[in-house]
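Next up: a single chain in structure tokens, the form predicted alone.
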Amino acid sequence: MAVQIEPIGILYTCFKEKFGIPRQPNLVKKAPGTLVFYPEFAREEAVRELTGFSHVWLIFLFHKAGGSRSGAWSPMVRPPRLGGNKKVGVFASRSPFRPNPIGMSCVALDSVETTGQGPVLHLSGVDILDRTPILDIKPYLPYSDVIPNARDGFADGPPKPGLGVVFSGKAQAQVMEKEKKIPDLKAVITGMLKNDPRPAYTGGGDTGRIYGIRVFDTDVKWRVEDGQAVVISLEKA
């Protein structure tokens, strides 16, 4: 049977490659994104009482990610949470290289913006790379989403911050300098950075590597020094 699935619209975010955005969503609250809808689907009547909702579930296509047509899934993977060390099955993973590469996203809602093009939604806590096709857009209702019992498997809880995360002097003359057009910025650097974005398999022994992830128009260059994310610059990307 032949499914047809067209994308509503094209969320913007502060993640504009793979490396470095939150595994999950909320990880960094102060992540923005902006969804602008498709024309057709860019009506004022669509998204009516949605600004009594504070959270939205976003589905959305892992567009740079493989899936049965381009025959990239696996069925087993390898999780992050357990140190890319242990495969599980990837029906018990949110990893993106699935059969059919389809991601959900719990995010804030923040405002409905009314423009000439119609509406906007603009949210934080995304985890979802820039320019991603969105799917569908669902209310999160508390009494029915929150499960107060539910087992988390292997997540076992909330992942612990790996990493502290300190500025240089240079780094943090650059930030605040840049936030003075993108707000939270240092915010959005530091959760990235705390969650500790770095493959598993380096396994702490990278000490002293510079890293490089760019978020918003900058090119954040870092490395671990002592088990801190040291923010060594930030240049235009």
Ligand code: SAH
Contents of the next structure:
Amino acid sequence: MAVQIEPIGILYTCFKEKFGIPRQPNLVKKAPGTLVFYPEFAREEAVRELTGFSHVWLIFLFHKAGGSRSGAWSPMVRPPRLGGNKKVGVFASRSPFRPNPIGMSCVALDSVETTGQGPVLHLSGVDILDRTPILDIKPYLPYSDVIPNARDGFADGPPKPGLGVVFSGKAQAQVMEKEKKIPDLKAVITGMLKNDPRPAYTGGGDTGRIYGIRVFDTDVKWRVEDGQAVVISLEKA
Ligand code: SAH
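So the form predicted alone is up there; where is the form predicted in complex with S-adenosyl-L-homocysteine (SAH)?
And the full complex, kicking off with our chain again.
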């Protein structure tokens, strides 16, 4: 049975490319998202009473999970949590590479703005790429969705902070200047790097290698020194 599903809107976020995006929601609490509905769904009635909820589930399309093997999926994946060297079943993972590339993230609903083009949702704690198609929104229900003693298998609790994060003198001056326009920039960069976005454990083999992460309008240059992420500079992306 084929199903046809139409996105209801687009989520704009600070994450302009996949590298460095947190691997689950709320790991970077200040990471903002703005949900704009398509005209057909941009109805004030459709979000009535939503502001009573502090958090919502976003159901979305992993629209950039294709790559060169677009459409292909494999029954086993290598979760970053296991260092990228152990496989688990795709249905035991939250990997974007699944038969139906659908993601779900519970994020904070900060406000609902009323605009001439319908309601706009202001969200935070997102783990979602900029311009991701949104399929559905549902309120988070603590009485049912919180399961205090649930087992979490190989995930085994929240990720351990991977890296300390320091800003060079230059990067610190740049981030302070930019924060006049983007108040949470430093918190977002720090949160992204703390989770160690590097693909898999490098065994120290990447000493001196300069990485870039794109966030907001900025290309953040950083490298790892003595187990710390050192932010070198912020450049115009
Ligand atoms: N919380 C969701 C997503 C977990 S995977 C879920 O459990 O379903 C999170 C990763 O998905 C991010 O690190 C990012 O690399 C990737 N991602 C986010 N948005 C994406 C998109 N639109 N297309 C492809 N990959 C995306």
